[in-house]
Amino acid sequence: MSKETLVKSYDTLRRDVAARDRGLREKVMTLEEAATLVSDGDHVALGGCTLSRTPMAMIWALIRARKQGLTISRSITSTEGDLVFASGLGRKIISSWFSQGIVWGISKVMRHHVEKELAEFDEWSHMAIGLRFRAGAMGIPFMPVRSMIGSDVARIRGDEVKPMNCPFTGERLMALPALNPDVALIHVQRADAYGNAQLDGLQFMDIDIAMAANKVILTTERIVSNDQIRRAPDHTRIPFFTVEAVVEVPYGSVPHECYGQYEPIFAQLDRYAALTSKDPVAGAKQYLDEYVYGPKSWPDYLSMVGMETLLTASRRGRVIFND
């Protein structure tokens, strides 16, 4: 399997930036319309981290649209990575950790696909992933770091990382290649119709991902007016000029959490773990058939999760935020 670093030249990055439509225009569309902005084979970065603010609704829409061959990058990967591999949506995931969660253990779906050489898991240190996105956001081809020097992670990455000497001090450093995704999928608590997005809680790597990507698809718990965004400009973390689409998707991270909105839907995560622990192939397929391909729409999927379940998750999530 290839070890493509996905590094783009400065001239290419400049051309991509110059080609962007920076006009202040409304970008509201449906999940299905937003899915057409992703092409087979694209490098797609996911915002959030582990079970937090995962853009699950957008991933759900891409799987239903039968997209294929994506390269996925994310800080820490959870069940969404399983669904990417099991559905054929992607065949390569770049991340620092890949598991459903500490409670459920290492992903058996990931192990099946990687050990059978059906897919790739490119493991980096957590700091390395963040600094690769930071380099991409800065428009530079690599980031000099001390992270991973002497580690087995660096050894496994091989020629994807480059030992170097600092030109000023002579110190030994490691050069990490930048990450510049074709598309970033980021879920936020609120955004206006133009794509100005505000985040509550931990920001993770989302700001760098948005600036590094060629275009951003925002899913948001709710669309608010631009006047409301302007009343708290210091909360706006992702600017409109990086964004190509805004999709209002209440509960857009379910079964994962969205800080201040709802906690994870543990009953569904437990059910998924039970299915895949018995048989990672058949279990993942059953889950996809039932919860991804089966529903007619995202609201239909939420109805399968259950109104009482969602309201309980919302109550618990908002109590933490309000306290």
Contents of the next structure:
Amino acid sequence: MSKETLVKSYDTLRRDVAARDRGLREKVMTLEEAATLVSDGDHVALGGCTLSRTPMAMIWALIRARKQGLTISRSITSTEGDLVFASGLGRKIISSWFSQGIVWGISKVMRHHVEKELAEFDEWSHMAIGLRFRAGAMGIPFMPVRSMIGSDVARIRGDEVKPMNCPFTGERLMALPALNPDVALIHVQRADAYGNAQLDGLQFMDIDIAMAANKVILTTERIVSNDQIRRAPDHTRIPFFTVEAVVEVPYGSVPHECYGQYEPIFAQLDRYAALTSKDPVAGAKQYLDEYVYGPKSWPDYLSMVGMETLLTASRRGRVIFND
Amino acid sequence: MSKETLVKSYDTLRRDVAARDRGLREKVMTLEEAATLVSDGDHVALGGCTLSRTPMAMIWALIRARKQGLTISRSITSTEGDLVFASGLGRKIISSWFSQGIVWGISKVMRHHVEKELAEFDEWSHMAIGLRFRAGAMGIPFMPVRSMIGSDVARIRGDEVKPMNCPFTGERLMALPALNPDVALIHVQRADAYGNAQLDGLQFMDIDIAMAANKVILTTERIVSNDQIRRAPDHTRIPFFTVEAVVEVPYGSVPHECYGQYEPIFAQLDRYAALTSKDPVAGAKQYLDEYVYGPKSWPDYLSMVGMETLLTASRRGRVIFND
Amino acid sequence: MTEQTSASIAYTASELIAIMAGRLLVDGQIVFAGVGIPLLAATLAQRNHAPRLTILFEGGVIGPFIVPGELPPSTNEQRCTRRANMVLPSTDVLLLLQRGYIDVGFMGGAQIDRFGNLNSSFIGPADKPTIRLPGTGGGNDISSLTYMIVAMKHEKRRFVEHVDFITSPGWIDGGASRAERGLPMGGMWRVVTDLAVMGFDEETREMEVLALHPGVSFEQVQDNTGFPLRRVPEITTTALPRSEELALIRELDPGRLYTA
Amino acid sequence: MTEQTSASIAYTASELIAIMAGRLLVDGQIVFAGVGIPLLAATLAQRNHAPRLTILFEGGVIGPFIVPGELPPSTNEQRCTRRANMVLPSTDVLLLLQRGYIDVGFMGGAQIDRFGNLNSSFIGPADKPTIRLPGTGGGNDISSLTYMIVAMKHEKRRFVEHVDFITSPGWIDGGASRAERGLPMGGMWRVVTDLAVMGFDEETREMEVLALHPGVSFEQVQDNTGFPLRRVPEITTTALPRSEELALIRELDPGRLYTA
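Following the display of the form predicted alone, present the structure of the form predicted together with the partner chain.
Now the complete complex, all chains and molecules, led by this one.
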């Protein structure tokens, strides 16, 4: 069955989930081990949004593992999308917005790859992406919506969206196809060894992504005991049986932020912007060589970011608890 | 426009919400004042489920205010449904299950009213009720589902459900009509004066109900400051602009439970079962006279329940925090 | 059926059903359980042979542990959440069925028919019932979307040729009719009573006796059933309830709320 | 346009847009705002004439307060959540638009046309663009489902006869075409630039100048617009930015991240 099927059949969805061992079991492993759970050509959804809770360490590990040909989906795509294209990790990104961030202007790396037709950026409205994941999470093959109608955003999607009428009211709606990724990469503040995850603050589309995907690779700032999870079960946001790997990666979203833990590393983001705005090809290559292929390990990469920088980002990240 | 329309038109939905003052404003009032926000014939959805977080004090106030002809919807209906029928507050209940609770057998009051065609109990599957509220909360007129298909539960709903095929996969689905109640009654552990509400533990369908309804009447174990809410905004579950009334009612779910606060008052539930199992009409009338019409106030009713009983229920309710 | 003795140990019909049903659960499974016998059976399995079994409740609970002597009155009270892994909205826990995460659902019913269809809505015609029953709850959703174990007392008035109303679909009219009606997944898997364990023929989907409880004959089962039962050639006899199993059930439900 | 003086006070084009846009907001409204000028405008309104204004961010935030000097880099970082009333999944905050809770959306764009259609996706044809822009984000959802204020620089290359691509629908082809296309709610309400405040004719839905900023002539606005502009008969002149307004903008954005 082609990985590029727009909507997985219910039979496929059910068979894929049924094939997994969903019993309560420990899944702690390294970034490198977790990377082996992703196959070339997989559809991989990324949690977080823009500069926030991006599963950066896991993306970093997948690039280092020389994975190729992934399709990536994400609510809003920032520098991690550039790295996906520039490294060859993926050739197609499904997103509502793609650039480093407003303050840095339009991504030259995105422009280079898309305008030269080296890669695809499939644009959907932000809510449409969210509802595609939500339909996937709910086990239904489509979700009706009242936006995208009448715009070119819908027009260029062709058969990927279907105009329809409500069977009760006759109102005009747009049917969005469910999105069930093969793998979801999600970074959280804490999880237990089984994969029960707690998420502080902004959740974006992560819960729906976790439920929609066939399996979740969880990176976490820290692993806590199952007892801690059970003390406040109403704080669990992702249930263990969706998860195939739990990797403890402190500062796992750097240079992006992790809510309540650290703010973005603006210095590194500025450096990246400077490198790629001069020359998107050479600049991205230099960045990949220096910061992705170069370091011996994730802590080694963090050392390059710098202790003082990380401590400052952490201090700023915790500032919300002063309110 | 008839209150009994199955699916409200989008025009109606939008106009009703637009007509409300959704600005940040204080809404604290008494049970009696809040009761005036409900009109005879309204569709009123109830939060909670079975014996849990039932908005009992508000239902009690509506019965005392001699409201009539309500349509009630709730995930699973227990003794509050009996009181709705027996008092004449409502003549139709939309629910997936209706009886006091498994341990007390089948409700004689429900049986009396339904079998004698004095009132209606419209049965939907539990998930169907939930998805009807969810569609209403999302502002879409229907939601596809893969259950209810092929059963008599769907058959007796007639035109209220619509078999359909997925526009992408062709798979057989059932379209469920959105449910947008006129009013939602929801009891929570804490809320601020604006109506920002926090819910501990079991949430049931309450968030969807709050978003689906045109307005929420919130009863709360206690009112906290807006500053407390803003300290942990990711714990807010119902946003203030859905809410029209905030009523502080300690023990507002008695004789049902409120998560982390108190367990059900089993003695009172046993007494109710004993009264109504002998004679559903006379028994329910005696209960209403004694415990609903009789007391001067909600605290007066609580006095009849008894101090020691309440303290024991509270001690048992807090036991989850020992884990 | 009143008390039976297992060697020297007495047990009730409900205890027998809970024990026999619990034995059907497999380690690592995710089980959607109602309160009462299903919960007792699942907890028994978890404590005995299936420590990695995960119990789910309709009220929105994943992986709780029940405190002995504090059984919940329904799946929707805080007693259901003790030491759970996750508490979530009830619509979302039901959606796990639709998404395919649940291995088996576990419930009772007022009537069951030859093809495993369950009725918990109406005795008599739906538009003029003799008895209005409490209704489906999550039963319709569970039985539409996953495999089912049904636990109930074996009485002729409950095992009927045709249920008065299909609340929770089994194999509908047998054969491929369930899938043809639009329910491609799941189906009725086992029916556990105080007399026997039954399954359904792979082709016709008619109910068939797989195993008899100790001291029970096939004829006795047939006599308490309102339609002709099939029997598998290699019909077996279940092992007697063990004293540890009975002790655990009684520890969980000392007041015999669900096992009287 | 570079610095202008308001009596003795200098201000930038961005500051002017933020101030003029902020004045359009009404107390008690719920505003869906992007970062940059929309956020500055909404915060300004909240501090001045609209204390009960509620700001929403696409990242999933209801009713936050922004800390001066700590503007968020997008609507999706923790700086957006400071002292918020509620934080929720981003899909759910967008669904508030569909449910009808939002009075006005507030955003920018790369191109706008005579009927208020906005483009933030492609310069040139979509299948072979000269410039691939970042895309819709929530823009399409917001403009499909509620009334809109657009804030942007007034340049001929941005105010075009036809946008290359309708990312965020305005009045489509004018007249009743928006509703006929299947968008019965909302629509483009105001466009605020560094030259003027514009609305749309009630019938034709063509862009029309409602008010000119101090020192700006209608001809100057027309010269910077790629299509013929209508003007209302009672065209007015906006009041000069007040020093308190400018002071507040500069307190919020001391590094001139969004107001340079």
